[in-house]
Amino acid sequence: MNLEKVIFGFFIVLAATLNFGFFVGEVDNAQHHDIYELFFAIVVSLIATVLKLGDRTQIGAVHLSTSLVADLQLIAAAMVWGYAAHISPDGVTPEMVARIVSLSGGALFANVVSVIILIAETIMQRR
């Protein structure tokens, strides 16, 4: 067992969970959205993205690529949670969380994109 390709899968899937229990709940509820779920999914991320960084395969530049666009998704619903919670005059409304909640499905679906690939990439080296 290669240790390296174990931490590698671990934080891939880590941060596909993190950011589905940010994501799972009621599109415009705040209550079912937890802003330190979001947080860890994001650094989750960050993490999945720097491990990506060292592979020169076609495989690992989409890897790449889908980690960068979770990144991207989600470190934009923090910056809408941020604005809503501390600028907007209005607050953190429904309309804003769906907003935080659809930016994270994006991220969510790069993530699912990404364990594909990861799957994918071992069925293919067992044969």
The other form holds:
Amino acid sequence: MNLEKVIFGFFIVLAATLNFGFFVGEVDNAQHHDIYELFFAIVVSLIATVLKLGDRTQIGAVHLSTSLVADLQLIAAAMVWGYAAHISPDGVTPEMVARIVSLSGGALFANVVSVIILIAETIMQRR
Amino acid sequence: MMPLLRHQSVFFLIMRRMRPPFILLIAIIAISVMGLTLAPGVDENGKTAYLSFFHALYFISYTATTIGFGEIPYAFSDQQRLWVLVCIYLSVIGWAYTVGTVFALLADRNLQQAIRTQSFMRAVRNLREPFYLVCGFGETGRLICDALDRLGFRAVVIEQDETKVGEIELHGYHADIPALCADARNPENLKFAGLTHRSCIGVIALTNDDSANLAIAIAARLLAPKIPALCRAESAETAANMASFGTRHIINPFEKFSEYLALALHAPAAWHLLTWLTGVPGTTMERQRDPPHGEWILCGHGRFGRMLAHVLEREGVPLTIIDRNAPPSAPSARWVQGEGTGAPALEAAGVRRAAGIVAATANDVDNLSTVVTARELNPRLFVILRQNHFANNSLFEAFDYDVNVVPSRIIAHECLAILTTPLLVPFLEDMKRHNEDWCDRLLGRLTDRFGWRVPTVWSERINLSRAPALHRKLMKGATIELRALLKSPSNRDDELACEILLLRRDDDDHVLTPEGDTELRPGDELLLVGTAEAQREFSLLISNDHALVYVLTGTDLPGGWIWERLSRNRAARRETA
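Form predicted on its own already given; the form predicted in complex with the partner chain follows:
What follows is the entire complex, opening with the chain shown before.
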């Protein structure tokens, strides 16, 4: 067992699960989407990205790119939330929630790709 | 396309090393922000209020970066302040760790070397003009780089000693000389330095290690067989080894000097001509005393001493050898065992009646001490002095020697002669076959005209790329004599300050100092000697149609299409009239 692989897999899967947890629920209902879950999804996703930095293999490069996509989508979602809560005059309306959730849905897709690559990589090097 | 090299991983190396600090920073900021959203505060109405993520992130961002605006949006409650206190210290630890890692990374020797290698490779890859690859930047390497720089050639240097590499940067060269601090024995490093680059026009191996020079010669032969390699070899075995796989130019400074000395003994004029033609450009030669015939003393029977002894015996010079060691079982010359630096050994060798002395040991101080003592005993001695280190130059300059043997300088001269004027070597070979009178007359004529300053010696080939104007004219069937060509393109009544030493034709034998009425043919190669200005003017007139026509006929060609048209019409009218 390789500790590095454990940590790496842990963060990738955790990023996906948190993302999924935030995403499920009615798309425009603020009650179904917890802001803390989004926050942790972002943090874990960022850490997963940093873990992939400096990997020179082809598969490492794909990992890094999917991770960057997820980061970008989640941060965009957080920014929309911040805009809705503090700047827009109407506050967090259902439309805004729908935007946030759909952005996080995109990030979820990227995270799923990450997990698939992780699984494929693991299966390839069976020993 | 080059394979991915380990030096291209600088970026990845930095990224890998920066992983832990980045993760720590993210974690610290995440914990701080989360704590801040959980700590209860009080708003202006006295009601309990929590900071939103937006405000919390804003607050932590400016606190962690030590900017610190104050407490927003309301003054903090004590619970919040307690947490902020924790946050401040956490963030300080995070930043300190990150900044520390960055500085440690920048100071890392491996990384610096990787960065330097990478920028060196980029510089070499981007070279578009022809360049020479010089391996070893010792005394010889420095002389060669200086001369190449002055002649307008680019050079790339590989040197193992870091301080010498630093010296290149301090040196004020006209063109940048990319330098790599690496072992030239490694073919990978030679490739980095552009051995396989298409603009590389020569490899010069000058390290003070024969085996390294051999390794470079092999690499050059296998990786870049078309490029000429010039290699220094101080032992006969290395030279033989290099020759066995076809190294084109092997330079052994001691053998070279022995040859020169043999020449000087039986043909002083040829020797003077040779030193004058192959001197370092920009220096002045002096007409030296011819080495006298008579008894000679040789101090030091090492590598150099043995070669000299061989040459002197072949020339039939009576020789006495002084050496610290006992003579071999059958010494070829008279042998005195002792210290050449002391008067007793010199006296025993017969210094008072000797004509010349050679101080040939590998120790500069011993050599100087020997010749100073010998001169005191016999002031008329002809002194040949071996100088091993350039650093001792001032000592040697202070002594009034006749010939100074500096191996590094001999190698440099030889390299430059081979590289810049390929025809010079055949000329010198031919010259040695001529008799003494001929050489003397040629030397007299040339030095009367150009002085004792080392002249510019250059080769020209009459082909489309070097001499387009002249080549076109000759291909049209014009007959042009050499005499007609050596005129100044600014005023054809003035002779160009240069002479033709050698003319070589593909099908013909080469002609030494061709007569003025020799007719040129396309493809001829010329070896010229003269002033630097004459070189510029000559290359102008063989490449520029207007200059050529003016020099040959005295008329200025009209420039531009309209004027050419008009003048052709006028000429046609004149013919019909």
